[in-house]
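One chain is shown next in structure tokens, namely the form predicted alone.
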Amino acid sequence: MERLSGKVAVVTGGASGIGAATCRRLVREGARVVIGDLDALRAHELAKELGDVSLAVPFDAGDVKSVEELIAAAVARFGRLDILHNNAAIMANEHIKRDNNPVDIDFDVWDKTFAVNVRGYVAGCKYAIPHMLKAGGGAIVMTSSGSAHRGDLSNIAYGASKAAVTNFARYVATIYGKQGIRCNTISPGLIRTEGGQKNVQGAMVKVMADNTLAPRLGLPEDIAAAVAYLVSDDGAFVTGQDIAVDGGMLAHMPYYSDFLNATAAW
């Protein structure tokens, strides 16, 4: 399938998990790929393996100065910008630790929260959109998560964040849907990254499987294919959507996996 033929797309945080899986499917789909990561070497080792399809660029999410540079350098080197894909995310274990609740949290790790989670994918799109307008239109997608749905025990910057996210998309496609662009977000469940194995760990995997009704957790491939479909033509009317690729954990009562675990004991 070559469904983004001739299209230059940015990936965000591109150089690992859901973002490398992205760029290694938009490229299979026929798109030049811009990968944007704060790991310059792992950045410039997923170009190496893609070839000349693709560019590195190190970039700071939390930088707005370094996200202008990042889609200026993808136009530069490809002539145009038809896709963006806002996906870095802090994820950092250290700081994830410290994203609590509303009485403990330091406001540092609030704001650093909002910077990049946020600010970072406002500033993708204020530099974004007008090479796409110049291009016809465009498609961006953003990563959301879960988290942006339910209330949790902890990491409340981060689900505040996500929230943020998820609602800004809905008022970019609102406001440039007249002139071709289209912009969704994806909630991902409980995704096997590298990242996400260091942050969710021992018994909390076996409580995020019960209750995820696939047979499995997920994989940065499940995202990849769904930010393929919704940035091609086969997404062409689907906009300001919110799209839960979670293996159905948000789709069940409360009582799920409680009710499997005691009927399997009787």
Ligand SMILES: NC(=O)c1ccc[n+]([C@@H]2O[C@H](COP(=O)([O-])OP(=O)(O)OC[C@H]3O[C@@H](n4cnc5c(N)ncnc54)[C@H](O)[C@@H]3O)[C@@H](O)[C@H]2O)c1
Contents of the next structure:
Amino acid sequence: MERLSGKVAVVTGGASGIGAATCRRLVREGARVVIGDLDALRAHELAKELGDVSLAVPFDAGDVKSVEELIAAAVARFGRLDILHNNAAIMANEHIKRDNNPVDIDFDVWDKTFAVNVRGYVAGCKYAIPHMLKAGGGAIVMTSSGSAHRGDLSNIAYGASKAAVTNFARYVATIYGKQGIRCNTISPGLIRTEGGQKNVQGAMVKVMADNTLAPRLGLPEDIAAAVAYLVSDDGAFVTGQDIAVDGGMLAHMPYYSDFLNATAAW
Ligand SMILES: NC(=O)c1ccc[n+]([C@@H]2O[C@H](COP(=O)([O-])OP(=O)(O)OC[C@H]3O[C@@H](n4cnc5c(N)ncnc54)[C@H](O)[C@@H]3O)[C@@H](O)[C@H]2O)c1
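Same protein, different state: after the form predicted alone, show the form predicted in complex with the named molecule.
Time for the whole complex; same chain goes first.
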């Protein structure tokens, strides 16, 4: 299946988890891929695995200049840019643990979250869109989260940053739709990536599995498949949308898992 032959993609946070699965999937579908990540070693390892159709570019999504250089490196190597997957986010447990509630939060945590998770995505668009316009169009996907759509007991900056990204994407879709650029977000449920596993552990995993309608938790490949669909011509008429790829986690009545567990006990 070569739906993306001739296309060039930049995937941020491309060295691990969802980003790495997306790089592999896009290459399998015929694209050339730039793996942008803070983790230079792992980005280079993945580029070695994928071969000449890929390029590793160490960068920091929290640094606008570095995002500009990432996009420039992609165009310098492959001559064009058609696809941007804005996907990098701070998943480090020592950061996420401090992203707690409005009374106790340290504003450095808030600001850093927004610098990487939101401004980093805006910068990706700022520097990628002119190249897409030159190529006659393009497709942008941003990784949002179920946390964008519901309240939770912690991680206020993360949730607010993902909500910001979800609506920012609609603005991009609206502003550039007539010029052939589509923009969508994907809201994953619990995906068993390294980042996901660092932050959701122990009893929490069962609670989340109990609240997932599918019989298993999510895999990075589930998200990669949705990205590949959205950036291919199969998704040509889909723009300005948020697609939940969450095994139905947000689709059911709030009492669903309590009810199942209660009836199992009867
Ligand atoms: N795993 C889940 O359950 C889940 C659920 C909802 C949303 N998400 C979202 O999916 C995306 C990918 O997360 P993942 O689960 O694959 O995590 P991951 O930790 O496996 O991968 C994240 C990658 O981003 C990179 N990164 C972090 N900060 C960066 C920065 N400042 N600049 C450049 N790269 C940076 C990391 O080095 C890492 O390679 C994130 O946007 C996350 O919010 C994940």
